[in-house]
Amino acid sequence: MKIIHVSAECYPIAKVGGLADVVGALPKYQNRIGNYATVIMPYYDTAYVEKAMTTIDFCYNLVVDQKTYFAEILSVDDPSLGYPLFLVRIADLTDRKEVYGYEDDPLRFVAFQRVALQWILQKNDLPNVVHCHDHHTGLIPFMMSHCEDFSALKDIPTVLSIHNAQYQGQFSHEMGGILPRFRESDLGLLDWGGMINPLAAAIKCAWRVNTVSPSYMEELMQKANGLEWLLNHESAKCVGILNGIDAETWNPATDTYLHKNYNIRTRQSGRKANKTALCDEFGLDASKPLFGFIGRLVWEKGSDILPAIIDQALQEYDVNVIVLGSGATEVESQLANLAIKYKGSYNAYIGYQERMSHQVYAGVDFLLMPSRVEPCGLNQMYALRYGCMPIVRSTGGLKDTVIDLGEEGGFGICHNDTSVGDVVYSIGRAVTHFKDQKKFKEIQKTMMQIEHSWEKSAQMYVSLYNKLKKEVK
């Protein structure tokens, strides 16, 4: 099975969120079970790309609104990735430091998709499936099936993975000229709410649509930022497939970012050493229950109430809290001020460090995830792998992966609402469980034994591709 993954992010090349982790792992595991999966993504001016050894695989002059952009596709020589990687470098468009956040993002990502399809078009050995990830690649199914330039690709199945339906990439019909030619009668396939909506177009045109957890698919049928009717209408081709994690990258026994490595047998001494190192770094007391938050400081993650949660929890309980993240300026400021108010009990790193994130999973006792929206969530899976108990709101993938301690076989703490009261109450439950150290350490053992690697998920995707292959005329 020949698979091409098209994505705006891929770890370790360029990462903003969980999308990068998924695209950086799924093709590797698909290749291990006998497939040939590749990744094509935009070229960014990142530290990885700067050091990468590349060769030019394809060149193309892209004409958009009578302006010509020189594009080249670079093949990356890095066997450690586990899959062939190709970078689309378009002069003055993709060769920038940031992945997102530019005014011309619609043009940047449409240009990327068009060049990627031109590259596929000239290949002697066409793929069996093109797997698109989120709205940044959402116009590919439309272009493959309804644009004359790519008519040779119309019988290749396309799959859309929705990692987060909150972001849809809408832009005005006045910018329609950035697309390749298509029949005016097909305009409705692009339109949603009076705008060109790449995510909606992909839902309409892709052969299959999946979300990154079964529960998130169910939730989107009820609340999908305006796409509810469309998803219900297309429900026959929709499925939820739970993400996995890269069990090699996220392995406390071999993780080079950790102060001390450990496995299930040595978890107590290993986690104690990492907790002590983490508390030393943040100026905290390693003898107290330690809670952590890792993530973007955005509304979807519940970060707007995070300062109030921390404030109330530190008043009610003798605990320590660490935050690692960045995002909303107001939230960043509030979190920074709390570090002054609760010096010795709370601290924050405003920003993101890969090393520090690994150390947090290995050092904190509990991970806070008060998410309003969590399509799958990888943080709770990383936490479990490292023996850190997740405290989650039961939504999306969190609902699919964390069982409350009050239920049979439970190993985490769940609450129903993203509210200060619910989260602080859950912190209180955690403190109670922490006091029974013998039982708590047994639960840590249970958590570390839970299997969330990509093997199962990778096979589910391949099974989906095989079904589509049979549908090809």
Contents of the next structure:
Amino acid sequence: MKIIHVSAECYPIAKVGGLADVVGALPKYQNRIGNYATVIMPYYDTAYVEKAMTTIDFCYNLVVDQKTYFAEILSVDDPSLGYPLFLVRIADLTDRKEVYGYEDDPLRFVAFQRVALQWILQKNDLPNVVHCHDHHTGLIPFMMSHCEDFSALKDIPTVLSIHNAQYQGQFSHEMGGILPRFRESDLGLLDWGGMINPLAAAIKCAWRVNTVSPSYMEELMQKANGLEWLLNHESAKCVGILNGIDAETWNPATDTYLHKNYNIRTRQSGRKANKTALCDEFGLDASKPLFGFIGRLVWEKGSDILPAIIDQALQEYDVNVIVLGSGATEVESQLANLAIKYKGSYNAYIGYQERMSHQVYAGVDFLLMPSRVEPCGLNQMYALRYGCMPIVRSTGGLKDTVIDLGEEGGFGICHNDTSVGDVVYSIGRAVTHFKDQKKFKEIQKTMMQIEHSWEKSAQMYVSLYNKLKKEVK
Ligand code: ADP
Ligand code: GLC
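What I would like now is the form predicted in complex with adenosine-5'-diphosphate (ADP), since the data block earlier showed the form predicted on its own; can you produce it?
Now the complete complex, all chains and molecules, led by this one.
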């Protein structure tokens, strides 16, 4: 099976969040089970890209709205990735420091998708499936099925993975000229709510649509930022497939970021050493229960209530807290200010640091995830693998991966609402459990034994593609 993954992010090339982790691992696991999966993504000015060994695979002059952009596709020589990687460099459009956040993002990503399709078009060996991730690649199924330029690709199945339906990439019809030619009668396929909506267009045009956990698909059918009706209408082709984790990158026994490596057997001494090092770095007390938060400081993650949670928890309980995150400026400054008030029991690193995230999973006793929306969530799966207990709001993928301690086989702490009261109450439960160290260490063992590696889900995607292969005329 020849699979092409098209994505805006891919770890370790460019990462903003979990999308990168998924696209950086899934193809590797698909290749291990006998497929030929490749990744194509935009070329950004990231540290990885700057150092990468590349060769030019394809050049193309892309004309958009009468302006010509020079594009080249670079093949990256990095066997450690586990899949061939191609970078689409479009002069003045993709080659920037950040992945997202520019005013001309619609143009940047449409141009990327158009060049990626031109590259596929000239291949001798066409793929069996084109797998698109999120709205940044959502116009591909439409272009493949309805644009004359790509008519040679119209029988190739397309799959859309929705990692996050909060972001849909809408832009005005006035900018429609950035797309390749299509019949006016097909305009409706692009439209949702009077805008060109790439995510909606992908839901309409992709052969299959999946979310990154089963519960998130159920939730989207009820509430999807305006797309619920569409998803219900297309439900026959919709499915939920739970993400996995890259069990090699995220392995406490070999993780080079850790102060001390450990496995299930040595978890006690290993985790203690990592907790001590983390507390030293953050000026905290390693003898107290340590709670952490890692993530984008956005509404979906419940980060706006984080300052109030920390404030109340530190007044009620003798615990320590660490935050690693960046995002909304107001939340960032509230979190930074709290570190002055609670010096010695709370601290934060405002920013993004891959190394530190690994050290936090290995060092904190509990990980807070009060998410309002969590399509899958990888943090809780990393936490489990590192023997750190997740405290989650039961939603989306969190609901599918964490069982509350009060239930049979439970190993985490779950609450219903993204509210200060619910989270602080859960922190109280955590403190009680922490006191029974013998039992707590047994639960850590259970957590570390849980299998969330990509093997199973990689196979589920391949089975899905195989079904589509049979549908090809
Ligand atoms: P999302 O994709 O919605 O941000 P996920 O749970 O799927 O959420 O994935 C988040 C990923 O980003 C994880 O790999 C997590 O460790 C990482 N991450 C988030 N914020 C930071 C940060 N400030 N520093 C380092 N890693 C971070
Ligand atoms: C999105 C979601 C997150 C998910 C990730 C990878 O960023 O917010 O829940 O884990 O994609 O699929």
